[in-house]
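The chain below stands alone, shown as structure tokens; this is the form predicted alone.
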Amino acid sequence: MSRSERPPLRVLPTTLWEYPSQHYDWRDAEGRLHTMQGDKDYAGATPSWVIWQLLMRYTRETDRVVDPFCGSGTTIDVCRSLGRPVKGFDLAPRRPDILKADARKLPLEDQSVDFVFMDPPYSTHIDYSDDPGCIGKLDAGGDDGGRAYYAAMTKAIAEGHRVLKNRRYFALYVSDSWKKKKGAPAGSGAGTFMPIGFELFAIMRKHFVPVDIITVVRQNQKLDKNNWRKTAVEENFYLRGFNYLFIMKKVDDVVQGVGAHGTTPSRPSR
């Protein structure tokens, strides 16, 4: 879809999201047209449409937004288009308005933000940083059974809970993963499946009340290439066709595991 054909933004009504383009167009107060959020060449960038949907439903204009895995700055740019105050952190900042910090130890006070968005590494598929402390260097299907990866993500999720105000919202965008077993016979389908989404959901349940789960159809160009599709069939594995978008609410005055089933989270007043 060309830039001139981008459809107008609208809030999606179902739990199945298929975004029409990676970015959207918007004009600032001076009438200048902005056609991109983040960096189009950044591997693993979050679709800006996804972040826009979340902010429209779960934040107000004065709400402070934080992204601890800010990458190329997509969340910052979406917040600016909507007039939301924002701070983005990353171990390897790619531009001056992204602050250097580890998602497991944010330089923020307790209960100081209104919305937390995370799009963390999904195991080791992308080389995000040379920093040895990068969570993206931890294998969710490694020899340790993924313990180091999930321990790191447990700390990051707990940190998100710490800085978030009570009765406010947290969202995490993630995909499961699979890797072929070395030396496996062709067509055997032998490999390691990493249910990263389910594992992180279980961790989040210890801190938050679930609001909903969105399935976001992946628009990865690899999925449309015949050679990738042919290989997936011949080798008996699946290409990842969707991401999870978990939406949670911090409700510290409700007993987790009990109130989670009996409480219907409300949308923020506008």
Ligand SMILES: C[S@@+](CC[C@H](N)C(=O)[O-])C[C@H]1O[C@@H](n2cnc3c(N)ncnc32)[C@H](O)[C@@H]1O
Contents of the next structure:
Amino acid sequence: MSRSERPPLRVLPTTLWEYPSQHYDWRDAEGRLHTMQGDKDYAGATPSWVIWQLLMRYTRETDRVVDPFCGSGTTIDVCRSLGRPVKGFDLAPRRPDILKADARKLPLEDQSVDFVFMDPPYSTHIDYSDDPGCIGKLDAGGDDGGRAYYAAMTKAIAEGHRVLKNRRYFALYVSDSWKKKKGAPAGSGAGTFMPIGFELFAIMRKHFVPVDIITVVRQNQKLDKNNWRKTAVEENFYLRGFNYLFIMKKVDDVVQGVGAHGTTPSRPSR
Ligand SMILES: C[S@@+](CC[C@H](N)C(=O)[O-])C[C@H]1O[C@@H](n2cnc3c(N)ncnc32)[C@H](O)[C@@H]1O
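Next up, can you give the form predicted together with the ligand of this protein, since the form predicted alone came first?
So here's everything in the complex, that chain up top.
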């Protein structure tokens, strides 16, 4: 069945981002309609319009974009729709245009790219691959207090900083997480909350100047189908209703107080 074309995207004016679908429609130079970026059946795919919004504000046409956790290739497809040169890496590449690499050790020169976008695993909630290096195997609420997960993410963020040119932008899309305590009585709400967003923000702050924090509202219809909303109320836990989108800037030519000292340099222009 044919459907009507979705309206063109517009750059959003506020820090609360919401869009009714995961993907957007666009037409290429030959007039062909493209209705999907990445793979709609891939668990954990980034909403493509989120990446579109970022590229419209923080890149220009010739800017080189990199996604070290490329998954189903959403960033690559969004870059194609906007004419940005792009490289996507993943430990478990699903398409030939995604290169196999660990986000902690990218095959890229220092300061060689203009924008880094990452949507990493948020603890262990999705089984991405059997690769032992998969960060999705590390529990942010595990017995080690999440040390292994945050150590891995510290390396991936530092690598993003290494490959990024000075005065260019870095964005990280992430959600907090919660897991029920094993054997907890129904309705007790006993479990472990993992404030992954704030923890990763603190790690990024050591390398970057914060530009802004966006709340991206999640409209997951699968939750309704699987009765999850009802269960969350009955069992006294929260479903994740939003993702953070942290936007940072590499500013290595200004002496920074780096958070802990409470001073932030004024935001320099490009
Ligand atoms: C949330 S998904 C990314 C989704 C992607 N942005 C998309 O729209 O399809 C996280 C990805 O990180 C990958 N991954 C996990 N550990 C990794 C590592 N150490 N280096 C590179 N990729 C890794 C997983 O294989 C998975 O594809």
